[in-house]
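First, one chain by itself in structure tokens, the form predicted alone.
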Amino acid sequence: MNKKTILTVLSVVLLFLFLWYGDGHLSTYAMRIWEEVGIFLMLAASYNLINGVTGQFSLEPNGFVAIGAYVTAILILTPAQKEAMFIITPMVPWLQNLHMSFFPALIIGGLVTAFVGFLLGFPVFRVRGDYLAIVTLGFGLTIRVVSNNTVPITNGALGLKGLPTYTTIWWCWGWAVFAMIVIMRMVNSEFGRAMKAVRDDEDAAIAMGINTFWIKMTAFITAAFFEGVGGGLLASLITIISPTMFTFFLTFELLIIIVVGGLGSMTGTALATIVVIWGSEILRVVEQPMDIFGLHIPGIPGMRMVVFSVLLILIMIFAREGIMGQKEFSWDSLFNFFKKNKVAQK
């Protein structure tokens, strides 16, 4: 292995050493946030693949996350739990007795979501730009309506409660690291260059002989798979799912992350995920009563979102392309930075 590969492996090892230390020393609350960071990192990276790298303005994540969550939840529930849960309408027989462990349930949840993405890709990629956004937004709304009305499968508005708690910090970050490796290798390959060509000028890419439809489909299916797995992890983490969870706000939150980090930058996505998820929790302090210079300020519910929105506006004003723009972190750029500083000091 060359030096850069060794450094990358060491970085991943240090990450998991930090998680191992945190699992035994940090509070449950702090570890819960790190679990959410891991899940949202995978969701945001996969969303950035289709939206940032391939340049397709899609608003589908909440729909794909919902599919993955429901499929995984149905598979990990035992027949007895399903019988007790479906009190209005019994569950369909072919799902009632279906039960498996967590890992294959996640894989199947991802594959089912990827298959839905494959079917959805044929009609949605007949359009571009704002029209694509409208179509995929409609898909997310449709999934929510379907999950609310297919009572024998999803339990309707009652949702699925008391799911087994299989999701841990290791599941979250194991999948997050795996997704980042797969997506980064895809982005840095010839296929990734074709994706960027579609993003920069689709008509020129077609003229160069690139099959833009299948390039977009592959990015879409890959994103769907990881979003489905992320939905399964999220379902087992919070142990309850219902149609009201998978609104456009989930997509909007992921959109904020990839825009703040930089469209097309996976490194920026990782940084922005930490900033957005941790930042929204840290700002809870502004909702607490406080005394400033003898002035008593009562707690104002929702104030953290006001402050958070102002901070996002400032980031967009002073860093219009996000934290990283379309750039990625590389060991070469880090080495060159230290070399330049060393030369400047001399």
The other form holds:
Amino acid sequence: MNKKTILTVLSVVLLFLFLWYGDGHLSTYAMRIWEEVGIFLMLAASYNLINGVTGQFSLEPNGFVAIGAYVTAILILTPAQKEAMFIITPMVPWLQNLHMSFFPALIIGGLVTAFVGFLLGFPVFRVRGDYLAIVTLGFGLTIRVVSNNTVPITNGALGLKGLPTYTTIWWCWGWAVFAMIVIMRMVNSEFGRAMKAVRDDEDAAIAMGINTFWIKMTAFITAAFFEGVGGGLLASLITIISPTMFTFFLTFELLIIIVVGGLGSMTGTALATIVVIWGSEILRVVEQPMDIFGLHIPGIPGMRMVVFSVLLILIMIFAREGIMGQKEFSWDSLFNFFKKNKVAQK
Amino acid sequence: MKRFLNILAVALVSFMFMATSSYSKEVKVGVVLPMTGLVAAFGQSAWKGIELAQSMEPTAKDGTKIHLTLLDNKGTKVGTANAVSKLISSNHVKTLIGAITSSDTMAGAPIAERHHIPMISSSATNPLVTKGTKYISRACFIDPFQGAVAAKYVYNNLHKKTATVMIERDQDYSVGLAHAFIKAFKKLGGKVVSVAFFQSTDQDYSAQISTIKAKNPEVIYMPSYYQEIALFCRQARQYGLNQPVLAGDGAEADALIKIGGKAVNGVTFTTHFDPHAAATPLTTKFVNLYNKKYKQNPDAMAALGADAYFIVLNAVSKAGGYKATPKKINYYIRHTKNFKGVTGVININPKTGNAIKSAVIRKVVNGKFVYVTTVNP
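Return the structure block for the form predicted in complex with the partner chain; the form predicted alone was the one displayed.
Full assembly next; the chain just shown is listed first.
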């Protein structure tokens, strides 16, 4: 093992030490937001794989997250709960009696989503660019209509309620770190180089002998798996899911994260997830009524959105390619930075 | 420039300190409402009601001040869960009011339940919201009651025996209420001759209208929101469908009459209260003050928001003012008896946390909402 690997392992250990400390000392609210950060990190990183690294402008995440959430939710609900919940039409019997623990339910949620991703890949990757965006946007809408109308499976608009809360900080960050390792190793492999080639110039990539269709599929299916698992974690964290939860706004939020972080940069995504998720919570301060030198300012609801938008605009003006651009954080650049500083001091 | 920045920084820091001035005798109450997002109109109405209620009675019996902290949930489940979590563990509130929709409330409820903090929703009508909980209550009636009231009114007062139900497929409110109506109507001996479905943003109802025409029911029950009801009525009247249309509390908005015009005349709906038919002295006082402050009549959301506040205030008074523990407050919220609120006399069932109260039936007559009757539970 070289020095850099040790450093990476050490920082992951440090991250978990922080979470372990936080679990006992930080408020449940803070831990909850960290849980959300973990889930969104996984979602955003996998979305970045398809959108940033492979350069395919796809708008599919809300559909995939919905599938993962529904599959996991159906699997972790007990038969008795399902019977009480399906008041309009009873659930189809073989699903009604299906019940399992959290981990296999998450894996199955991920696999089902990956399979849907596999099937979806054939038609959607026949088109590129804006057309791909439209086709995948349509897919997200379709999933929503389907979940509203397949009442014996999804309970329609009523949604699935009272899910057991299995999601803990360990589940969220365990999966987030696992997803980051898989995705970053993928990006730095033969596949990753092929993906980047597809992003930079697809025709040139084809000319170089890259099977661009399967490269895109690899990215798409991997992303689908992690988005499905993320959906399952989110479902168990919120304890209630319904079709309205998985609108285009979810995709939009992820899109903001990866653009702010830098398209194609996983470490940038990590930073941006923290900034975006924590940002909207911390900015709640500006909505509270304040007394400034005897001047009473009533709270203005929605003010944090305004401030947040201004911040996003500023980031886009001063860092056009996002916080990290296409670069990744690496130990080398950190060492170089310190070395330069030392030289400067001398 | 630098000096200016320094001064600015010092000023900012001092703002922060001044912003967190504290009161010694107070009870903190968290309010979670959708102030932005798709259902922001409901949340803003409820907040107006709560603010007015607080200005009417800002303190409990022993002089304890009720300190309200409002957090926006954007009308989302994740937002509600985060806001509830923040209010409990960072703001240390002893009681929560919120949220507006049933599904949002249910996303926040498990957190309140886990921390043993009472939570009272002003307008979550889905029966599952309080099911199996010890700390979740509500100030409104539940869907099965509202559906049953409509069914009884159709069967006993209008003497109509057949109905068609129009269900807005993607709204849990509509699906739940329709289900309750069908169940109650069948139990009374009525017959539901057909069920038609539509989607939220539908503009064209000709397909549903032609199936309804073929079945020729005596009434049409359409538990939906004002916009869909108004559009449906316009088209139904054009196609010569003249049966009475009944709806739930979602119909209550001035926009119903603005969009529907003459077509919505006769639309009858069940709701929580009527500003002109004062149920209690508090109703009159509240409606008058509301008119003075906001230059309009309070809607059901505002009245229910106010009731949620008054119920909490009453419970804090009984539980011992500023020394009250969340557990004690919860006990008195759940043991609310014969409380004369804005929307009428409220009793809360200690076992279920559901409010037992009367429903009001209103009707559109010549472009105005008119009080029809009050149905007691």
